[in-house]
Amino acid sequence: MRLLVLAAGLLTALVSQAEVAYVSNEKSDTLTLIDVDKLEVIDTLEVGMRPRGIIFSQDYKYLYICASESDAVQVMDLATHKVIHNLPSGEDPEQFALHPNNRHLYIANEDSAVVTVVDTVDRTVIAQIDVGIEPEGMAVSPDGKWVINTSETTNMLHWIDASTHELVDNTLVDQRPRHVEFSKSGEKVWASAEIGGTVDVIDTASRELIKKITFKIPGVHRDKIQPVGIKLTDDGKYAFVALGPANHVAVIDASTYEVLDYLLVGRRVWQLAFAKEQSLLFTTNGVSGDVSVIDVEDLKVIKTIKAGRYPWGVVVKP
């Protein structure tokens, strides 16, 4: 009996060891868990209404959840996979960005017009900023100095001190920046505008555009180029940026900002993530209902696996 005891036990701890993909599907009020090494789904989780942005907290206790339509940040407790209670977040949460400090969590509220920030362990909210016209990216500069929130319509970034909490420059960027990613070194901002159909890279110390990035596919309309999400490699070797309704993965030397490849994948790709250790890049695509797995060294599609209704975000636990 002690035997079998002790074998559970290690059969739990290799399972808890292994990288899972999160993955919010914003119709049917779920997380889909993957298993990334065998790249097929473990579980189904009911959430509150309409997820989208996700997010881990530093240590990997907690995922926080934007539950868009319930009007509320809540938070799930890893080990258990239970919410265990709801974060105040202001109107119709998207996207939010967690301080590396742990504890104060960045929320972009679309209907209001404001950035509220939000004390995770007091569970407060700290501040209210006044943004542009529906807010929606958020991002957090890895020195933690900077938070950077877009405006859809203001067609804006919004560049706000994190020991102040106050807004102090604005960026004009193409027609609906919908996300915001700085790069692993904080040097520069890369900003998407999914109706400019561009990405613009900033430089974050004097907030100016360095370059300007178009896109282009052989057999699709440049309507429906509509660049969403962005991941950049710790390396500062590639660029994937997420073409919306174009279908495509764009491949970017982040370095001369050349665009080196298009990657097809499900259909209305929204958000990215990588996994283990960056060689593989997940992508949710929204109206297929799937989850595209790119193999980051091949620059290839190895599988897709079906998700549930309408997957938005998608965060990996290493």
Second form
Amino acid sequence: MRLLVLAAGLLTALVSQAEVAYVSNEKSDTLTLIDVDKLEVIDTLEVGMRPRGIIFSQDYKYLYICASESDAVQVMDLATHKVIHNLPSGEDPEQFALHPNNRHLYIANEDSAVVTVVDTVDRTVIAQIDVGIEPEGMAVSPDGKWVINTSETTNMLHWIDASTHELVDNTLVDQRPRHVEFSKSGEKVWASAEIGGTVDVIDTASRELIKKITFKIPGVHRDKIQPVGIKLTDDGKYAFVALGPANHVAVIDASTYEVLDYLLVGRRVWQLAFAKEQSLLFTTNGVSGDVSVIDVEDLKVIKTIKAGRYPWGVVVKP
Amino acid sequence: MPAVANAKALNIDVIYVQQSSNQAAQPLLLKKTPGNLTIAGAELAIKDSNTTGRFLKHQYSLSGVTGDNSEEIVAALKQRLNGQPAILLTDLPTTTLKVVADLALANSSVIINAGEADNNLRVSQCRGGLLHTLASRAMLTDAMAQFFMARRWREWFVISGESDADKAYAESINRSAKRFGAKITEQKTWSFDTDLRRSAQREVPLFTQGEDYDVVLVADESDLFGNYIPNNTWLPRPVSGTHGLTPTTWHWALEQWGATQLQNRFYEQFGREMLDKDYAGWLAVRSISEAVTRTQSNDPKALYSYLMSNDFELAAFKGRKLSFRPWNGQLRQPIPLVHPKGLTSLSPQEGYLHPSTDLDTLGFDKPESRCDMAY
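I've shown you the form predicted on its own. Could you give me the structure of the form predicted in complex with its partner chain?
After this comes the whole thing, all chains and molecules, with the earlier chain placed first.
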């Protein structure tokens, strides 16, 4: 038995390396790489100016980086950690989402009120879609049918048909919508309104509001509760919402929409990412310049890791 | 362009009322006041609102009524309104604003003042239907006073010009001193009629001799002498007020909370920096369009009720939601403290608490206001 365990352990060690969290640092123009087992920084990589949104290709060969002030989406080869080329991105790319076809990248161009669709293989712009003022949050439904963009000053979710690249509907939400996240099944959409201080849960089929979630933290003024990043566990149990300058992450029961707890993290918490099969949650804390690590089972913050200046986005490579 | 389900087509016309003499004077002729101050912000907000409006079938437009004096303006406006309710955005001195309000509020119009900081309009001359997006002088001097108290600059030397506006600013400084517990060691009026440009280094040190002070406060809204006070004071002290470290509704150096995007849009459209009254003009139109979006109405009375309700909230690049004070129609907002090339601080300062919102520690709070807001 012991031999078997040892052998299994050896095998795991051989086939898988440790997971790595990639954190974009908006004001130091770098990525911080964190070893998820050791919870230690293992590398810092220089990238374009003002890196914000980051995502992996589905095969984890590439990392796409919105280098906002370089007006480019950079493509990093994860084997070498070199930026191999830029994609045409439109002006000031901030956030983006990758279609399940692993090919079409939907980019929110904050300064020019459009969503740019880029073919990552041909490296060409295949469509630009007019949306509201200051497009920000982007998500693609798991079935690849819907693309949703949020516009921060128009205060809407814009529903784009992924097959035609036409804008087909708009949903009004509270002030300054920042982030949208589909549930695993794609049946629901969670959208945060930063200045409104709310999270809307919307039914994808009818595009009707199911529930408006509000937050209340003792000792924190309601104006400081500013929801941004959202992550949902695949088992449908929890939703986590980063509350910005309230310095807490809200834990929500994803079926009853009841707020279960508020976890104290670093200052101005913005984006979130799961690691280790969703047993850990990483948060980027802009003002304190660090990353908090939450144990998802115990709902406790277990570690704080120093990152660069103004960590913005985070993704984890398994 | 597909619209939101059940959207009703609406036209929203905002009438911009400006008295040319309300544009800041330019006595020294070098620093020009942009000819489109205030209206530029309104124009940008019309454009922003139409971007949103196309998803809702809402079409916004801006048209102007201007004149050199109140008679001209009232005559033109009377013709324009023809007894109908309207949405007005004003950049008018108090005297003209009062007659415009008498005329327009009689027909259930809504007026948003984006050009006059007069405290009286927030304390005794406020009225139902009249809103203010430009910060009052009291909000500005309170913002400055909180910063001084946080820095422990408790003893103030005040220099005021002779104009009514300067006296009003100095009065506001006195009110803030009392409110936050500062001591005014000396208050002097600048009455020199000479051009200081060649003699400041000789005159100002002598003028600012006196009992020790922590900071010199200047009240010179028309730029007659204030520019020559910093670095020329008898004691080496910071200068603040209308010059030096200045509290203002808006400044081009603000970049947090997405403000960069607004600054970029403004610069792209007008080729200059966004100034305080431009921002107040932008706020006025954005408040209206937010109310139109949420109520699906273009009726001025309905819009006013919504703007004054607890439901109204506006994201406006200052890091938190803004709303109107029901007791005087003033938009609550954080106040930046700036120097010509950057941001020093943002008030309210930490530790200034208030039962409902710390934003109400700036300017006139409910008990201080003596207005009848019936509408």
